[in-house]
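One chain follows as structure tokens, the form predicted alone.
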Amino acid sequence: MNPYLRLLLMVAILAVWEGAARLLHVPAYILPPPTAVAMGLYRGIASGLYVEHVWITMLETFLGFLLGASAGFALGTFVALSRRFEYYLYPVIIMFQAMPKVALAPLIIVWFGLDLTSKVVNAGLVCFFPLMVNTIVGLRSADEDRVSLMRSLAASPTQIFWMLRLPGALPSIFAGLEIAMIFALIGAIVAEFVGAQAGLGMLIQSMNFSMDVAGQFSVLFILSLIGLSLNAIVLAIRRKVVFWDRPAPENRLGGKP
């Protein structure tokens, strides 16, 4: 893979974008051109705003990771390992996952107020769901002849599940983690929007109301690059906990080795 290729075609796009935006005489209320985008980031920056509001963001979004991901992987490990549980709880589970979480938000906001606890949880809640699913997934994928292996050899459930089904289910679950990351980033933008004292979607909503595009467009581009960095960061994280599971990166495309 040649990621010069990448940066043309991204240089390529922008340039694309800036010169329809310009030919087209696109007002910039609708569609600013990526200079204009990119003044607005430089302002930004350069006065302090966006980094203040950055880590408002990024703290929500990892303690709602946290909570999210704890609960999804507890809950999923016993809907997994306890059929009783699993027959009791995850209709309800599922129930509450399907109730829409911008409607929730509201909810939320009242419940936890404006602070930092209303979008951890908010973030949390949106987040649980993937990870849970995937641990479920990948608890359940042991292979039972190796259980049975175990068994036989007066391996207690406890072992059996730390030497066999957790190694097994790791690939699952780093999945469902890269997917929960940005759900749980998600999920605070979403909280922002409808109540929040600080944070970039609290930004984005009083840009809205001033008309500045261009800005709402540079906080767009940082929220962007903010998932890219927090995949990113978990990707790392799988490669080096799930070294054995590592496709080359030919294969991942479907290509030949």
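No experiment lies behind these values; they were computed from the predicted model shown. Residue numbers count along the first chain shown, from 1. Between two forms, the rigid core is defined as the largest C-alpha subset superposing within 1.5 Å. Compared with the form predicted together with the partner chain:
- Relative to the superposed rigid core, A236 undergoes a CA displacement smaller than 2 Å between the two forms.
- Core-aligned CA deviation for I226 between the two forms: less than 2 Å.
- Comparing the forms between the two forms on their rigid core, the Cα displacement of A38 stays under 2 Å.
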Given for the second form:
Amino acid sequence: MNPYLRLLLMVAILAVWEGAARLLHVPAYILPPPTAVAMGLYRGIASGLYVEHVWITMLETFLGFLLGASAGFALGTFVALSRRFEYYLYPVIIMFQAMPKVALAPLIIVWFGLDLTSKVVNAGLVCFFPLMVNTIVGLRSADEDRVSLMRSLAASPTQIFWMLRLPGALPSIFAGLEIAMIFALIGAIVAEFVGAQAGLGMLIQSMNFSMDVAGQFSVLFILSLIGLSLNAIVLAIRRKVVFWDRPAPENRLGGKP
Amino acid sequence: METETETHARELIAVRRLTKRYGTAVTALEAIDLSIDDGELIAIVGPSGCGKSTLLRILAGLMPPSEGEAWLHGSRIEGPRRDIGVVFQTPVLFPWRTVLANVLLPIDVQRLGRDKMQAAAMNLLKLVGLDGFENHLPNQLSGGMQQRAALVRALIHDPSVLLMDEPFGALDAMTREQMNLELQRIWMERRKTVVFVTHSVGEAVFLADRVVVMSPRPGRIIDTLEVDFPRPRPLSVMNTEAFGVHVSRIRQALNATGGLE
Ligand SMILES: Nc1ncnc2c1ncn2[C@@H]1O[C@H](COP(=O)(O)OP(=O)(O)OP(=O)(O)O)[C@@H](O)[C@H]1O
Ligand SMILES: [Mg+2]
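Okay, that one was the form predicted alone. Can I see the form predicted together with the partner chain too?
Now the complete complex, all chains and molecules, led by this one.
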């Protein structure tokens, strides 16, 4: 576990990439060397081109996240608390859950147009399920003894919800929020691919047509920076809200499509 | 000797012909008759699975009996009551609440006003040696300290009855003896009615005014034994001959029905 070795590995990969691209004369429209990507990144930022698109995509992601996460939380709560609600809704939920939500993007564009709304809706749709599922699991996982304790104090179901079930579900809900945040970004980008006037997804599309592969790599780089910072924001909030529960240092690379 | 009416006037909990079945196959309790006086410390011993927890859960109003009935304060127990405190085998503290906030949970639930009870909570925490830990989170305390906090929580709303289901069963022998002494002290100070379920015959004889012995499932009361050592009882009372006599009588009753302890 040597941090310098870690850094060295990254530098080595970039160096091999650079060397291979130059020595083997790989055409720039197939695989540009890292220096070309860095140049593309610099030009994009310096000209102000990327700033506008980054802003658009972040806004879509954030609004979609708010929409999908609140809806997922609300529906998850209903399902967790009411067996009847669950019984009637279950087939619909299962159908929806099995469907790859990004496949709905073309329809969403038709229904909601080419501008911001369709991206927000698509992002919301994609991040809705992880939050609903985690809310259900979290609310249902309340420890039997704790429920007995609350009941023995003559607590009402409402009190049991606010004082026990909801705080107890927060670790699970935050695990859902972490996934939902990244899913929202995916949803927004996919919707931009299908049809948009602005945004990083649209930028990738148009660079693809003009065979600006270095530009595409630079946008991908920006996208992973965005993904990392969104994840960091959720984790920071989690640390404040779920202060009693330190997440296990699980494999943070796995489980993120 | 008290007369019949006097005994009755002091009766706080009455259990009559109480039977509890889970489904059709399992009869956990069968025809339990039990009368508990106000201020009494009663211990219930019995082999695992004989229905001790079931009896406590019924007394706590957490589930109804299949037949028969249980009475508290002259009215039938039909659901949870506010003047009962329960201590479970595990502390059951909420990890997101500080020790003080955990102890004040009954106050929050029953809306008795935190401000007024803060001082009472601090007093009780002091009584069990937890002063200075009120702002800690539960996972920063040892098992014994957590169980003390659970005991304070059961006392904070000043219930008349304390139901304790193997409260010290998960503790090591030394901590357990310490907790027994503390419970006796609190009981002498506050004169609650205590129903104390335990696996340990020694613990039962040390603590109780009266020990009720139950048979294996279906649980029945097979023996009742008065213990009249003067209080406060020191731990050394466990080395006396009289103590041994009580313990072996309970062991015999348990063994006669196939219960192992
Ligand atoms: N919810 C339940 N459903 C079905 N059977 C149950 C349930 N709870 C308890 N039982 C059964 O009833 C019997 C009595 O259970 P109980 O928990 O009251 O025993 P106990 O005397 O407290 O045992 P222990 O000393 O091990 O805690 C057991 O045989 C148990 O299997
Ligand atoms: Mg039990």
